[in-house]
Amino acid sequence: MSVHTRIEGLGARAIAASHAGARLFVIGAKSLRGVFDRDYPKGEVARQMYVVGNKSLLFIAITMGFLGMVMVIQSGHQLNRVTGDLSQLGPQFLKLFIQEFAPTITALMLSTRVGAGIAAEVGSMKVTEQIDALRLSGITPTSYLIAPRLLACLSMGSILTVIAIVIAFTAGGISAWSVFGLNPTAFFDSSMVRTYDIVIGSVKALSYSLAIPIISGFCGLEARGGSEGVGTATTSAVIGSSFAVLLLDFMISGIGLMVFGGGV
């Protein structure tokens, strides 16, 4: 292959990105706008949030139960080693995972499970015509389908990620109890949280909630033939959405260290 044909290919690429890109902003401002204009079905909002949250309740609150007993097992014995002082343990622990852990990873448990959803369910939809079928009875499919999920997401969101702070913060006290023997009243503690870290927290909640339907629903519209092209949108879905909220918890953690020097 010459070095001609690789520079087009290339430039094929970033030519496609670019459009993929501008055609996802559209969907976005699309599915943002029809949160006011309320075409969808009365009700849909309440199904959506039983989707996006009673169902994926169990989901995260096993996970994240045995992550705040893994890295406070972890953490404890690494300062075990170092200092033996364990009386921080508690308070550093809540001031992560108020801030970076428990949203940012109950957003990618929400970009497999919820996002895959999405992306299948409006996927299945366009391959069958139904899109067209919205489109042709004056239906903006944004407003019917995305709009409602985008909703619950940002209402559950938030939610799911409060339950996993207390989730992981009780199962770390008791694994710090029980291992170590350290005093629940010392661990469980909240003094070293600040106004930013409850800042930067919700806001990484609430840009996840609003990435993942707008990245989905755009990957199920975008879906093509048949059954393989929703198990293509189903999976660029879920890399996408994961990819996005990666991405937007290191724009977001850069501008809050930028901004307030790391707390407030």
Second form
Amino acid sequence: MSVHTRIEGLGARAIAASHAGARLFVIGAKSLRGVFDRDYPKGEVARQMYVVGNKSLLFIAITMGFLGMVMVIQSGHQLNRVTGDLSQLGPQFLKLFIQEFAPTITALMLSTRVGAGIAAEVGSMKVTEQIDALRLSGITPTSYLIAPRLLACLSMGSILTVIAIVIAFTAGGISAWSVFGLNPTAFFDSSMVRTYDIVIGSVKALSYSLAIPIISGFCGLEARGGSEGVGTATTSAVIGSSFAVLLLDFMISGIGLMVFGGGV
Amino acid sequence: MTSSATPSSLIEFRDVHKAFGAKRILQGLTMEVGRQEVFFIIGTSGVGKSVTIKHLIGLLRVDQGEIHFDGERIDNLSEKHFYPVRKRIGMVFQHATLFDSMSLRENVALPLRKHQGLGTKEALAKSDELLERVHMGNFAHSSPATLSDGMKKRAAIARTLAMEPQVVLFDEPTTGLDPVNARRIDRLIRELSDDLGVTSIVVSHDLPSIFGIADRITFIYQGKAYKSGTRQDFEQSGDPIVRQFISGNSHGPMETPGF
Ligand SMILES: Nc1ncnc2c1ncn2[C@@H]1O[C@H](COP(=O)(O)OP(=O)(O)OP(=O)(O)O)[C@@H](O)[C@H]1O
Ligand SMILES: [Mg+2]
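Which structure goes with the form predicted together with its partner chain, now that we have seen the form predicted on its own?
Okay, now the whole complex, with that chain kicking things off.
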């Protein structure tokens, strides 16, 4: 392949990527508008909330429980070696989980479970022309399919993040007490948590919960060519939403630090 | 073929081009469909038959060329202005596209409520009538998931008829059906044209269908209407490529990508 055709290939790919970006933006905007059109079946949001919760609650509980334990034991050992003062273990742990770990890890799990589910469902509707049939019935697919999933992700994303914090903090406190004999009242101390931490954590949780259904829905709507196309859509949805979560994490943390100096 | 100004022609494709990325599908397709005709589009798999008819309802847009419907140019209409066209042109999709979450009568009632603004009760009553017309009255309350493909196809036709369309597009209506069910669908299509004055465009490679009910046929090959004519024209055609398609011979002059 000559350098020339290679550059052409790159150019074509860049153009295709920017077109896809534009379509993603349009679908995002239409889905948000669909939230206000409320043109989806009755009870659909509740049904989708159940799907999101049912798919991820146990998964998130186990992961966050283990993560809480491991982090407390690891950092406890480190602290013991350096200062021997474990009084800040609980408060700092809580701060970190509210700001960073609970929303981000919950969202990464939602990307794999819920994102894949949305892409598979919407994608198979796309390849079997059900999406086309919806459009002909006078229904906008973004309003009908993505908007209720968006609302479900927004509400369940927040609820699951709170649950994640509670589980990780509890598991951490129990480990600190059983491994290091740390007094639970010293661990379960929320005095270090500032409004800033809660705001950053909430902004993250909400942005992730917007990004996951929109990106996954987009991947589903772009699917074509039978069951193979659905598989590709599902994979892209998981990769795309996970990547979006990490990117948003970086951006929101960065903006928080630059604009509010990390809340100090 | 007669000039494009024939008053009887309801739909016209004029030099339509359509590509997906580097894949050029339609490359100057020109064809005309007359009023109340049963018009067949035939051709090998992947040649762009489904793509062609999806242009008529604005699910795809031309890259170049024009499409006219009932004296009006429709290829350049905005999504909003396509709305009235979609009320007049219905489509029965290749894959039976009923929603499994609803019963048959709810499926058929959906466009009635959405497009015609009927109340739920009225819509369901009309839906029952339509299901009766396609001989599916007994299954009005069933879920599509529990039905055979032939039944689903008939219910999908009922849903399309709910809009009282002037034109119905059928994408491979008999593919995957046993011969008895396939001929039933054929008869239904013929009846729509003869009794209700509907114009039907049927995409198919089902030879008994084609030679059983077609008024006219267009054979798409390499992005163009390679040949258009009546059943007799095709039966008597000496063209080697047309003959190869009709006889289903794997050896012949026809170029199929990948072989
Ligand atoms: N939305 C799309 N994006 C990209 N490629 C597409 C799209 N729709 C169709 N194609 C491609 O266009 C070509 C023609 O597709 P089409 O569905 O019209 O074939 P067909 O003639 O109906 O064949 P079949 O008999 O198998 O249904 C195929 O190669 C298909 O992959
Ligand atoms: Mg097709």
